[in-house]
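Take a look at this single chain in structure tokens; it is the form predicted alone.
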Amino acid sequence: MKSKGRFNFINIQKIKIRNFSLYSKNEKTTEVEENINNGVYCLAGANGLGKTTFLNIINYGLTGLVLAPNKDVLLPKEIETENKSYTEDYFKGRINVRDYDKAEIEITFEINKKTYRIVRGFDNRNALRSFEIYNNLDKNKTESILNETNSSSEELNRIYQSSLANDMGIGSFENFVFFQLYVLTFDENRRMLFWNEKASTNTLSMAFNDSLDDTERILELKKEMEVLESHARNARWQATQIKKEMEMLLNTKKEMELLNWDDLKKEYDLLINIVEESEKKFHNIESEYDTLLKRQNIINSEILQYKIQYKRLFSQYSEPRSRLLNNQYVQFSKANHECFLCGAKGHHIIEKIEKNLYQDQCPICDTKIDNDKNKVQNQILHQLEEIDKKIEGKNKDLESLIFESDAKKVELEKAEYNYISSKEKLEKFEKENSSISFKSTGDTITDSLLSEYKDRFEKEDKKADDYYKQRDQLKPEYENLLKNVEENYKRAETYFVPLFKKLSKSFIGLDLNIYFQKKGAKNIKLNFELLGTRRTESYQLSESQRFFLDIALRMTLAIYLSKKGNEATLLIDTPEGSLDIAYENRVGQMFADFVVDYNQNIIMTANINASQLLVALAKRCGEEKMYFRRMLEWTDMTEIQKEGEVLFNEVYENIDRALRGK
């Protein structure tokens, strides 16, 4: 099944950056004006020239935001609040004070058969200095559909946001901002989709939902549950602090010594840690065991298919008379009980024909049928032998897998026993020490304070319980909505999974399987199986494997979600950093697959080094699908960079030659 796409993504046509002081050459600010081609636009330059800033400028122009580094992934409605302060500071220093109110970014892009032109200043992220929309009637003719000449800059920004969300079909501008900044942008902060549960839950909810209203509801419920959990944790923390104050008060009393609080507390914390670790280990092994069972099912299914194929071929092989039986004259005789040659009639006609055929003789002339010289029969026999070998091979794989599954089952049973055992120990400890905190001391003043502490403790403890109950009341609706997402993903698997496997194999050279997984009560994610092992944690992969398999996932989502004629544009910042030369070449092939085979787009930056990634990409794309931009034309190089200018030029020339196919 091929996806029809869900969203109209933007296709950037032109970028103009005016009065941006960072881009200066010979003490004069460069007026950057770039036509962005379909395919790959690559901005290459030495370190420190402003390549990352270029991508941030594009995202700022489109969204009014730059993501702050080192922050967790946010819900769409939280992104602006949590990043507006960082955005307002980000360009200070990159733009001279004297230019700040003049500096601006202009972006022209196409979406849903319309052309947008926006101009956003760097002094007010909530405003647009200009906003125009045109209907693309044909290549040379456009028609303006926006008549807001008297609108304020802030009103233009609001109109732009609602128009873009509507044309993209993504429900809200906040959803667009999330997708643009977290999914379609792979920047220097290297935020992951595979291993960040918030990012994956938000993304999958948007990507695999029939209704945008359901997506909005999932994100609302998630937010509500997180707020309630936060309140519950705060109340629990307050209760804990009160309990500590009680302990400090009791610490002055002999009874505290009898209770031996410190030792009990250490034992309690240790038991909690053991339960958490054993639970995590149990669930991970459970997931690995489940994978093995699924692989068994797949191999059993393959064996069954081979057996069906074998049965069909064997039927053909064991019926050498089929050609004669299907002969129209023989068929006529059998149907009419009449010899097709002499016209004799009777039941014996059929018996004679079948007897001859049974004895491998021609029903008319009694000539012996020689099967050994029958080329078709020999081909069928060869096919049967080949299928035999395949079945034998699959049976060996299955036998090995069953052996591995049996061992994993023992491991799982042991992990389950340890998990249950650790919980029982914790419950026993809690039961034995249930009243340890609230004994009176015999001292009136101390007991009065303890009574006050106890009241406050119980109040905060109850408040925490109430918040958790409110959260739990939202869970059934939330889980049902997540179940719908999972069902939609299952339906999309036949297209989505092979797509990811193709892109990831271009990079890693191995077949990967990808799975949908519920993670805890609130999150959903995708994880994959590499070399027969489920990789549930990011540390199970090297840095470069993490980065580029995550980019492969983003590319798969872009291809799956984009409607024809409205393909996506990925922004990728200096991807080559963690790669050796061999893998640079493979990543270049993966990028080229994304652009050439699926007509998607990449705006990327690259350092100037061995650049095998760029050479491989340029060879596959050629000048038609890739534009290579030297950043030296925008900015001055440092003295150190000038010393290496000859080397830079050699790299540039290598890439130019690759683009020209030389």
Given for the second form:
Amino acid sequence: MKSKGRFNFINIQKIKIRNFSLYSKNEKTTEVEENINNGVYCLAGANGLGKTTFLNIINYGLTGLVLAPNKDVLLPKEIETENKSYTEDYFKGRINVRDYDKAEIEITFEINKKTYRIVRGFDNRNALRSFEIYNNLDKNKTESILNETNSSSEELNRIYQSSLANDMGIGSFENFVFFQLYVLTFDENRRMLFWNEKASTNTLSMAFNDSLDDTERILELKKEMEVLESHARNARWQATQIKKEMEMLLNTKKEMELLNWDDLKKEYDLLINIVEESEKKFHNIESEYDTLLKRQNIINSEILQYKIQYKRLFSQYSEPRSRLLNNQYVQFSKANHECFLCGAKGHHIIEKIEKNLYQDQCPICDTKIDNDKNKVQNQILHQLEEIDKKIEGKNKDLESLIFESDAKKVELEKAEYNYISSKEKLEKFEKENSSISFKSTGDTITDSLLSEYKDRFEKEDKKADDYYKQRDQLKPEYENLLKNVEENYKRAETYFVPLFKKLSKSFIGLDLNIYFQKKGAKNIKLNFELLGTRRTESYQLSESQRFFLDIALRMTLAIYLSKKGNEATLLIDTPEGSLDIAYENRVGQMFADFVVDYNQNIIMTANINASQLLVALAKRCGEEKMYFRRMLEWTDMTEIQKEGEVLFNEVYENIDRALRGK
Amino acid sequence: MFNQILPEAYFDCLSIAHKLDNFLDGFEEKEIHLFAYFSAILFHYKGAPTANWGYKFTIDSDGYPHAKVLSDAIKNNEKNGYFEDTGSFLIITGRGTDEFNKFKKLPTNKKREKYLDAACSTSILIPYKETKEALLNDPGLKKEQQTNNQDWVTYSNEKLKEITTKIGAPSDELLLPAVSWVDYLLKQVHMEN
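Same protein, the form predicted in complex with the partner chain this time rather than the form predicted alone?
Every component of the complex follows; first up is the chain already shown.
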């Protein structure tokens, strides 16, 4: 199956950054003007020159936002609210006060056979200073097809947002922002997409839904359910507190003991936490157990295959090999118990003929007739031995897998028990705090206070029940929509899976399995299985392995989702990180596959070091598909950097050579 | 190595062996897996959750479905003298047939028997070789081969539902959907060739 693509991604052509004081050389602000080529655009510079800022400026220009670090993944609708104040502060330290009003970013990009040109100032993230759209089919491309000369800059921004969402085909600008900032950008925060259940639920439901309305609904329902759950908990907690107040009124002795409500609240929160953790653990172990069963099944099928091969070969081995076996005279003698030459009859005739045949001798003259036999037999024997070894090896694998599965099963039962008993504990806690007998004290004031408390308690308790009920009512619709996502993913698998396997293999050098996991019906995610090691969970991979598998998945999504002629651009910040030289080379190959084989684009930054990643990438891409930009031309260097200039030049030249050497 | 025998697999291989042996005089182990898989497709087609079948399949390197629990049951049946290996294929013995007759009376097995019977009976109406060729072309198996992802095989019944709706197959009947499915797959094979 070939993917037709779902979205038109933007293809950046030009970036201009004006009056951005961070980029200054010899006390003069550099006017950055970069033509962005197809393929890889790599901005390389020493530490602290503003490489990360450059990527953030691009994203700011496109979305009006910079993501705040260390925040949990958000729903598309929440991104703006949660990041706007960080965005506003982010540029303040990077632009001089005197330049702040003048500083701006201009981006020209192509999408859906149109060229967009936007200018956004850093003083107002919700406005565009200029916005034009040109029709690419119009050869002159001189006039913007937008006729919005009288629009305010805020209006321009709104028109830009709706036009872009429309041209991209992604439903809403918020969805674009999510995709641009979380999926297509891999920044210094190393936000993982596929090891974060919220991020993967958002992404998968956007990528594998027939209708974007369904995606919206999934995300809405998820949020709604979470909100209802939290309301229910709050109401229940409120009820608990009221109950304690009543108890205090009734019993002053008890009052002393119960003064510390915080402890009770802590206990309640702890119980909720334990339920959530034990549920997660149970589902994880369940998935690991399933993987072990699957591996057993696969190895068993391999053993069966080997056994069939063995049987076939053995029957070949045990057959008499004489060429005379099918001879018509010999056949005649065997059928009639009669010598075909002299006509003598009797069973001994057959015995004699067969004996000679088994010894590879002519039945008449005893001449050796098949000199190759021993060689062939030995060859077969050798093959039998090889298969036998394989069967033995596989049997050992199977045995240890069965052993492992048995242990995992025990673990699973334990996890299930823990999960159920933690739920029971929570229910018991809630029940204990909702059933209370109300005595009268004989004191009228206290009694009327008690009755008021009772009313409030019942109200809160009912509220909690109602919220839980409301949440449960949403569940079937939510689960159904997730099922649709799963079915769509299954349909896309024949294209998506081999693509991911190819990219990840070029990096990790091993075959990876990837499959859809819908557990606990709250979130959906993709699971990996590293072959040969029988390891499934994320913590079983090293951190850098996870980074690049995450990038491989983003690349797969980009290729799968992009329509022809509207390929995606990934923004990757200093990817080399902690890789050793062998892996650097492999990552270079993976990036090159992405741009050379699938015509996608990367805008990346890199430190100046002897990175094999850049050399490998440059070699595969050549000047046609990669532009290597020295950042030294934008900014002043520190003394240390100046000292190392010779070294920097060496690295640059090395990469330049690799580029030209294509 | 101790393997616990799954009751569903135990019954399925007895039942399939009994039928294939009747129609064909002998069977191969792989064919048990193949027809069990086909039965599971029909089970799923009738709207039952796949997990309720009792076991799942992966594919082997020849593109046949494979369930370890069936393999274990077959080995067990050979050991108990229910199946006999004649060298080139397996046959069900008299004892095996008796065992099958005993077990098919159990209510849970009666339910399974409907699907197993429909799956195997296709061989009466369509030449066995063609049935096998068709079933190996099943989209679930094909997909696993293409993705080479070593995952459990998933059943996709949309096409089968579409076909049976078109021909108006009665809802309580299984042989017609089974035959239509084999027929459809066979046409796909011929189109590909």
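Residue numbers count along the first chain shown, from 1. Note that the structure is predicted; figures quoted are calculated from it, not measured. Think of the rigid core as the biggest set of C-alphas that the two forms share within 1.5 Å after superposition.
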{"property": "Residue 332 C-alpha moves between these two forms by 2 Å or more, core aligned", "result": "yes"}
